[in-house]
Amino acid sequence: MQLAVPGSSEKMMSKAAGSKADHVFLDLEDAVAPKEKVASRRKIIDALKSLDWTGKTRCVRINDLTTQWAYEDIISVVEEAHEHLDTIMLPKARSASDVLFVDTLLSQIEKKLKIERRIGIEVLIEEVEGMLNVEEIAFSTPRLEALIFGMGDYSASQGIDPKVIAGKSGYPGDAWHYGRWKIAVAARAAKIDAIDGPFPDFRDAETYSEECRRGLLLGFVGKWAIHPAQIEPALSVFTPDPAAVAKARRMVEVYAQAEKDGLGAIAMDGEMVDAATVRMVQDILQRADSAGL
């Protein structure tokens, strides 16, 4: 799961470093007031370099490319903290060219500083143009690591009633199903991660957990947490059950032996195990490996 942290708050960044989140993005965009954006770059650089981020993916969300801050966000943070940074998060991507701008700028900085470790890119799909172009965005650069569904800005872009994002609209079904489905398909095809976006009411753990479950069912590998209170529910949903992991590993072992014996399928505990079965449980095993299970 991805924990959002305002880059203007040294206190919150310090708490994030000590949290159970496995991915933390330090925010220069929505969580930072315009007059604080430039100063927050320095706070983020200092936090990346001085805090212990062991076991966490370290990410910085820059301002979107229509602003005057975006290019200097990248230059300042990467040139000074590249050894302590894993990914740059690009908000409001509308086309593959937006991603390629970030990719080109990162490449130039890496050449200048002779950086051998490539910094990844994560992209927020939160504009209707981005949703239309999500497939080309997904394949825009090998540097891209994740597509993230940003429901908040997306709802504004499409003119969706704000009640929907709070999960209390009465809409007959999941209002985010189409967007989730399209993003998940694009991410899977490009062999990158699909991450579900924010849920605003951090006190409503029940609805948040249900939103996590809906994303998981469609192939998302994680969800945002906008508050530390959402970390545990997200981890609970996206960390596979040990019993399910054990069963999946046993299925793989049983089928491997069946193949050696010249069999195309074999029964295990009353279930038929074949090549399709083994393929379906690979996602559980991948999530288990990521979680260290």
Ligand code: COA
Given for the second form:
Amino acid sequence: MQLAVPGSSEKMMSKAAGSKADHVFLDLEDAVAPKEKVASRRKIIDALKSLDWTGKTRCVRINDLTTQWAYEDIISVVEEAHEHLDTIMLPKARSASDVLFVDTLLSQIEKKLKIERRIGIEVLIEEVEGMLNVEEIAFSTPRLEALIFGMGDYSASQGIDPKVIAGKSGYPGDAWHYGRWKIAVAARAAKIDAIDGPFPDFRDAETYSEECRRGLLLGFVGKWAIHPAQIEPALSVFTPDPAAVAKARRMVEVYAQAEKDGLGAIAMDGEMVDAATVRMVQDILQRADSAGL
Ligand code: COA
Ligand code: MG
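Coords for the form predicted together with the named molecule, given the form predicted alone:
To see the whole picture, the full complex is given below, headed by that same chain.
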């Protein structure tokens, strides 16, 4: 899961470093007021360098490419803190060329400073143009590590009623289904992560957990937390259930034995196991491995 942290707040960045979040993004975009944008770069650089981020992916969200801040966000943060930074998050990506702008700038900085560890890119799909172009965005550069569905800005871009993101729209069905499905397909095809975006009511853990599950069911590997109260619910949904992992492992063993015995399909506890069912559990096994289960 990814914890959103305003880059203007030293206090929240320090709390984030001490949290259980496994990915933290320090924000220069919407959580930071225009008059704080420039000063927040320095705060973020200092936080990256001075706090203990062990066990966390360290990401900085820059301002979008239509603003006057984006290029200097990248240059100042990466030049000064690249050893303490894993990824840059690009908001409001509309096309592959947006991602390539960030890619090219990063390549130049890496060359100048002889940086050997490549800085990754994560992009937010939160404009209707970005949703239209999500396939080309997903394959834009090998530097890309994640597609994130930003349903707040996306609502504004498409004209979706704000009640939908609050989970109280009465819409028959899940209004995010199409976006999540499309993003998950593009991310899986490009072998990168699909991440679900924000749920604003941080006191409503029940609806938040349900939103986490909806993403998980479609192949998303995480969701944003915008407040520390959302960290535990997200970790609990996205960390694989030990019983399901044990069953998946047994399925793989049973199938391996069946193959040795010359069988393509076999019954396990009244369920059929064949090549496709074994393939379906690979995802949970991978998640279990990365969670060290
Ligand atoms: N990261 C780290 N710490 C956070 C945090 C966050 N995202 N959100 C809240 N906290 C801290 C608060 O500083 C507070 O610390 P304290 O107990 O030491 O005083 C504690 O968690 C409890 O916070 P609370 O008082 O319930 O909320 P708040 O009024 O301070 O903050 C928000 C509410 C919404 C302003 C805040 O959660 C926030 O800024 N979230 C992120 C916004 C963001 O990044 N938006 C862009 C992406 S959508
Ligand atoms: Mg946004």
